[in-house]
Amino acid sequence: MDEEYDVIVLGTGLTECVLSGLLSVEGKKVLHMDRNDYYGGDSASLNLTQLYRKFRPDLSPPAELGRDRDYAVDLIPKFIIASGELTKILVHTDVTRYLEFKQIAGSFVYRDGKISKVPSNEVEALKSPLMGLFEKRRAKKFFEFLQGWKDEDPATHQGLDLDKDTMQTVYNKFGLEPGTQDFIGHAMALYLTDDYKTKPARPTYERIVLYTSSMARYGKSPYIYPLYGLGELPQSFARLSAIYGGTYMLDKAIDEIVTDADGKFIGVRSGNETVKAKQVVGDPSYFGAGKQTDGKVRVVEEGKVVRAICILKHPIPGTEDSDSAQVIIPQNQVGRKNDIYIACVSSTHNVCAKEVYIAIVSTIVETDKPELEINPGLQLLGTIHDKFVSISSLYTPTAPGTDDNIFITRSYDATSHFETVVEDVHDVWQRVVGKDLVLKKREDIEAQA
């Protein structure tokens, strides 16, 4: 380990692997290290043995669940938006050649005690059981307004300014009921809270357009998902890095982040060896995760996420027997500040045995009884065969890293998609490289839907 590198990357979570792949393509000499003997870190997919070892170390998986190798259970449940930012990175880097995708069969929202399909255009709005007759007409006008909007044509603006008027003003203009605002803001624009309503409407407009264009791409839902689980994503970007000269070391203890007298990064110590580099990028667990390291607190806890991995022997009731689905429970529907998400996949995606479904319920923790907070989601699942609950801290770095060359990524949040992960990739890239990440489109990614 005498060589000197441009960048050492610590942890093989998706954020870190995307960055190491892109940095290698940029011509940087990258060393990528992980304390675990598997790829993925917090965003790994585990087989049954690994799942039980993590949550129930004293128990073996029951034989009735099938073969160990049939399972790839995600620790972090997220779907890929078909026209979203992660898709652009996959296409730009050609990582799609290592992956196969399948469509998620349905996108649903909880309202007034029932699960219903999320309407994505004016035609579906008119058929939706989510709204009464008059509300359907108002929603139809709202969707037509969004689809007809042209920045350069004031005739399409109906007196609204997306950069100045709040989203609440837009809703009020069309007379939309609170329940309709719930499914538009949370199940289409995919906001976790209602804070967006008091802010300018343009970001919400862009999010709804992203949802509807992703929906139009493949038809059943706006989401796609890699066969064999999300753990395939970091591994595929690791391959990309290796092709461009990146070096990988798994199962390597990271004992110390070495800095000079001024606190600037010099290298990483593992056992008796220290490997040097100009910069280090890594996930919060390598930088104290909220505790002091070398006299500094490098990351702070912003909150916690509770997730329950549930094994079912049936599809989620009310989802039209879908082999996969996303169900969003908007916070207002259950008297919370944050939404509850359910992500469901099955053997169709090669992540579990036949006739088994994996549903993961998650939300941001608001009380001192996190497991009770996901109850509204658990109750929608029907009979739960087995359940594995985890509570994870959400860490954020205390400094940008430009002064000491130590660049720390954020923890994976409670959102049900990868858009915030890609925002973090862009943000860290800009700080590490000193310029914006520019993605060029190659060819279209096609989901084997």
Given for the second form:
Amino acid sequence: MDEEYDVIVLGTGLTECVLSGLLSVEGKKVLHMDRNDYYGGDSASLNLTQLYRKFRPDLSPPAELGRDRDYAVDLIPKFIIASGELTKILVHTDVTRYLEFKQIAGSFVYRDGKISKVPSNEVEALKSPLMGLFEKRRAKKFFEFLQGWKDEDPATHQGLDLDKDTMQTVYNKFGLEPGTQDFIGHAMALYLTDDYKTKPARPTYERIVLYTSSMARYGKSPYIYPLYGLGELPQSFARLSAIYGGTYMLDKAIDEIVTDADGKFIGVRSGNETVKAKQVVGDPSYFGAGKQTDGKVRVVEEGKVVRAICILKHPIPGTEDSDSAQVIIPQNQVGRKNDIYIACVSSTHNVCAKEVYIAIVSTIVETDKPELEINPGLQLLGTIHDKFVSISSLYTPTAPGTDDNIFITRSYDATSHFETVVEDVHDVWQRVVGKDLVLKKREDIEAQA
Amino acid sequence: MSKQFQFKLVLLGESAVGKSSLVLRFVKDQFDDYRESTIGAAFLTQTVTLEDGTSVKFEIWDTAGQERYKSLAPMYYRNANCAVVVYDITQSASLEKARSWIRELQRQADPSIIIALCGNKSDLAARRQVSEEEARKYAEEEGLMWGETSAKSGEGVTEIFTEIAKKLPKNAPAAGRGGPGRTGAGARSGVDLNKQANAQGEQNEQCNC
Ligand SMILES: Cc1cc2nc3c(=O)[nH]c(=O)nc-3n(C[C@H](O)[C@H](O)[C@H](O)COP(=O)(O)OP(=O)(O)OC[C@H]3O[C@@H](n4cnc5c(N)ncnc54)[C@H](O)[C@@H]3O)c2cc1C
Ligand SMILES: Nc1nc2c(ncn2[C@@H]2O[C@H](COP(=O)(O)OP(=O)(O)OP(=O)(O)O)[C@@H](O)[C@H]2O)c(=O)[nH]1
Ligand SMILES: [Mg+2]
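Could you output the structure for the form predicted together with its partner chain, given that the previous block was the form predicted alone?
Below is the entire complex, every chain and molecule, led by the chain shown above.
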């Protein structure tokens, strides 16, 4: 361990692994460490033994759940948006060769006490109980407006300005009912709160376009999911990093972030060895997780998320027996500020034994009784065979790292997809490397070499 | 049309025993005396045609050094149909390492995985520390295939891969047994991200390094 590295990366969560992979491809000498003996950090997928070790250290998994190795239970519930930024990174780095993806079978939304499918094509839209006949016509006009929008052609603007007018103004222009607004803002634009309505319409416009283009890509839902669980994603980027010379050490205690008199990063101490590097990138758990370390608060808590991993022996009722689904409970529907999400996958995705379904119910914590807050979600699941509840803090770094060469990533938020993870990757990259991340296709990189 | 099968083959063994060199010899019939520890290329395919006309395509995974500090990802050996565990005949410690990989495979891998123990660097027989008898006896006891190779001269390399190809079960449909083919677009049962992204569609099937 007396070598010196360009970058030490701490934690093998998806954000860190994508960064590690991209940094190695860029030619940096990377040492990647994790305190756990498995890949994935907070974005790991665990087998039953690991799941029990984490949540119920005194018990061993019941035999009736089946073979340990058949399980890969995600710790964070997220899906990949088919046309989103993570897909771009997967394709550009060519790590798709290590992975296999399946569609998520359907996206559903809760309305007036029951769940309905988010229409995935015009035929479904016409049949959908989510809107009345007249509202369907108004919604059609609204979607045609979005589809037809061209920045350079004022004739397509219908008097609206996406950069100045709020989303509420746009809804009002088309006379959309509040229920429809809920549906569009939460089930399509995937906003967790209603704050977007009072802001300029463009980001919402972009999110709806992303949703519809993702939906169009494979047909059933806008989401795809890797076989064997989300934990495959960090592993595949770690392999990319290793192929480009990255060194991997799991199961390594990280005892100290060593800095000089000016607080600048020197190295990482594990036991009585210190490895030196120019820069360090890591997840918040390696930097105090909200507490002071070495006299500094490096990350602060921004909020909390409650997540309940539920083991079911049946598909979620009302989802047409889908092998996988997302169910969104818009905040308005249950008198909350933040939406409740349910993400469900099953043996179709090689994440659990046959006839088992894993549903994760999650939301941003608003009260001091977080477990009660997810009840509207739990109630939709039918009989819950077993349940593992966790409350995680969302940490964000207090400093950009450009002064002390300590670059800290953000916790995995409550959104249902990876778009904010990719934003964080771009953001950290910009600070670490000093320029914007430009994705190159791997063939091109090698053609240059 | 004769039958085509695809199998995932993983390489295991201590650093510098010649894992990557073996693959390079097998796939490109090349050798490099000053080969650096594996960087850059770690995913190759090669097809072996058997006497009966059956062709067996190997999707070959090299460790990329992640085994060095016991940090190999489960993804690496997921769905592996066969494993080549390599030692260096001039380093008896490398056989010990090979034994521990084999124990790990026997514990964790699918019971039907085919394991070949491979004594590499047979061109350096003058410096031999591991006798043929010792290795063969161990392999027989454990029910493994065994052979000596020289990635440098090429001796025994095609033979060991061909022997594996013969032994692999060929009772499943073309894409290989159970395990998803993760190379060519055609082998996938799920969605193919590349297909939609590049207009050209067709993926380079030969050498993906
Ligand atoms: C050397 C080694 C080290 C490992 N170390 C770890 C580790 O550190 N941590 C860890 O979590 N895992 C480890 N594993 C386990 C590895 O991750 C498992 O092999 C993997 O999780 C199982 O893959 P799977 O669930 O995709 O297999 P499956 O999909 O269940 O099976 C793989 C193949 O076997 C076939 N198959 C499945 N079940 C049967 C059956 N009952 N009879 C016949 N064929 C069957 C399938 O058709 C498929 O082709 C290790 C494996 C190996 C080989
Ligand atoms: N004489 C001789 N040298 C060999 C042979 N095979 C490999 N080597 C040399 O051994 C060294 C290591 O070979 P690699 O193929 O890089 O070994 P590896 O097992 O892939 O090593 P890692 O990637 O570090 O795990 C190189 O210098 C090769 O040239 C062989 O059959 N004979
Ligand atoms: Mg190698």
